[in-house]
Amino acid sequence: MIEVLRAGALTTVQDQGRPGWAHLGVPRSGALDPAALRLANRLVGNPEQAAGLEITLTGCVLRVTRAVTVALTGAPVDVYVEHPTRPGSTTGRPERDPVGPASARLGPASARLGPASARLGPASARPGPRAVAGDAEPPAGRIRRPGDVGRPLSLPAGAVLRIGPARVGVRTWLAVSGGIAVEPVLGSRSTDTLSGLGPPPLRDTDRLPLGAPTGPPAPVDLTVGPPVPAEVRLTVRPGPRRDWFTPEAVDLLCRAAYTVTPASNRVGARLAGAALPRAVAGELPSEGLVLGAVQVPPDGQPLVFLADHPTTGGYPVLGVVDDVTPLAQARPGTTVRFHGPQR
């Protein structure tokens, strides 16, 4: 069992999603960086499709009720394990809390793309969540030792895992030996923040069941994930409604620089930049949407749909991005550039 001492701005259960249900109006959902979660699962000896946690921006604090192995991948964070002092140890003093004071953390805000708790936003504009017992320094008789992203960590029963805010990027994935064993829905344990399928986002005091471990941790010292780029470059192919835009719009999409706005979340990345002019002034009946669709609302500002995207939409789709994974780590203000598949 995992006990949630502090859930952070947005922490959700995710696995590899529920593909194959779009014809029933169910999007794929799942981890925004599926490869990062697969790697975390391999590090703790889980099957790659096991469910873990997707932790957004501000970190979280968890306590385990049994001995487990955990591993983190994705955005770099400070991580500490707090547990009883070992016999004979002379270290009883706590170390710095990597999560930091409550006033420095992000909290939920209203969203246009999805549920309130799912939206990104600037840290300075958002209140922090209330402090809980897990924020306090460890009591006498307990020690706090550091861990590393990309390395398996052994936790004894009763240990507290403190995961700090992302130093760069947005999201970190946590795997626990045995996997998060919440009840699956349509073959997946993923939280879909738009449709509400799967477990709700974590809240303070939640308790999550764990499955039985199926294998030993990976025999590695450390894995190094890809760095978070300062600029995101996305390969885009023509979309089904390209003819609804002027030739200049297509050229502009691949020439101008756009920035990620705070109105972005797991549903989509809303971008700001040069408006894309339409050749057709009317509106469409709703039609199917796919992961990576670049939809253009009437204001001409594009948005790229991510894992929790709706399955239908009424605005024309100018293009489709091949791989949206880099957007999982794009903070508001990050520059996004599009290019064709020939580059």
Contents of the next structure:
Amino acid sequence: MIEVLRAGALTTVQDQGRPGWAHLGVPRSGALDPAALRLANRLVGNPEQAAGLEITLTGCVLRVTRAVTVALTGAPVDVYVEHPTRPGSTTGRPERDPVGPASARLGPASARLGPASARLGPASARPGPRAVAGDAEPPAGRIRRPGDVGRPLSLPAGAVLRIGPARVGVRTWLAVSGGIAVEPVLGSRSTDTLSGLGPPPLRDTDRLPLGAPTGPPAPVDLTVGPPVPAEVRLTVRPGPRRDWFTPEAVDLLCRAAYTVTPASNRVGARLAGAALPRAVAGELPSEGLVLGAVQVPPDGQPLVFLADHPTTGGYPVLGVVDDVTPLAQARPGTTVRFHGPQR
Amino acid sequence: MRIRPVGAHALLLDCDDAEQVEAWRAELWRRRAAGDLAAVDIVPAALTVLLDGVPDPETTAARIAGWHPRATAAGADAAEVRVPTVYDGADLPAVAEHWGVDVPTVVDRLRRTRFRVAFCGFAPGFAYLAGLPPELAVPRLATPRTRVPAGSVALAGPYAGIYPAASPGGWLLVGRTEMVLFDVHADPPARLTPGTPVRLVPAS
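Switching forms now, from the form predicted on its own to the form predicted in complex with its partner chain, please provide the structure.
Below: every chain and molecule of the assembly, starting with the one above.
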């Protein structure tokens, strides 16, 4: 079981989504960066399809009721594991992991979980100025050790996991050994923020069931995710209604810089910038939509559809983005540039 | 019918009319079931059929161009669904005014119409029911209601529709049904799937 101590701004259960139901009006949903969640699952020994958590911007605080392995991927965040002092400790001091760049720690993961505090002293584990996830000192009788994004972390029963906020980017994925075992809906445990299918977004005091672990954690010290770039570049191909726009519209889309607006969410990244001129006025009858569709409403400002996009819609689609996953980490204000597949 | 590119993994069949959409929808579903076509989603809409999750769109487009959908009666592959409807919607007088008739005539036309699910969208299990003649099309409300109860039977444009769950909505309400239209434990989860013939029969 996972107990939600602080749910954060938006934390949802996500897996690889529910494709194949679009003809019934059911969005595909799923993690906004499916590969990042698959990696987190591999790190904890889960099948790639297992459900984890998608944590947005502000982070969250969770407690596990049994010993588990967890792994985080995606946006870099500060991570702390808080748990009771280990029984049998003779130093009288809490055991702590060394603090330092993860790359400096090259030993096997098990070696890093030993009583390293004897060498570095308790002060070294205090959160630094940017380590907001740590909040105050841990309560008496409990110790706190820092974790990392990109490697398996073992948590004893009763441990509290403090995650985030995101230092850069927007979203972090958490996999737990055994996976989040909420009831699947149409083959997926994903929260769909558009249609309301799947479990609702997490709230404080929620309790989430865990499945039985199926494999050992990956023998991996550290994986390094792609850095969150200051600027997002997207490959765009022709969409079905290119002829509803002037011939210059595609050039303009690829020449102008767009900015991610705060109205962006799991449904779509709404962009602001040069208005894309239409050649055909009037309304388009509703038609099927794909992930990555660049839809342009009458105001000319494009919207790139993400996982929770509607299955049909009535604004013309100028282009389709090959890979939308960089948008999962694009904060409002981020510059987005489009280019054709040839470059 | 014209085939349009939709990015790297999808195609859009742009049809001449709703009958052609239904014919292609039925043909493509049939061919996928027979293992003759690979596509994750085949989504009919007002005048198009989207194929999404297509491994090789270019080759697939060339093959589709050589196919001729069987000229079957619309909805021939699905059994008729009779939806028990209480005709007491708040917008019946507005529909009557648009149609230039009285309220009983509106109800009579609706219960006599043989509808067919043209496509789904807006919400899981929300079916766009075609069958009313185009001249009976009605506009949406200028200001949508913030909450339309589940089971509301409504009209917009040339379509009828039934809200599977409570939601905001701008369609003109003509009645309501207690039929469950979307149940994630049912197979298929939607009661009204594309191609299904539908009658809005008066509830007894």
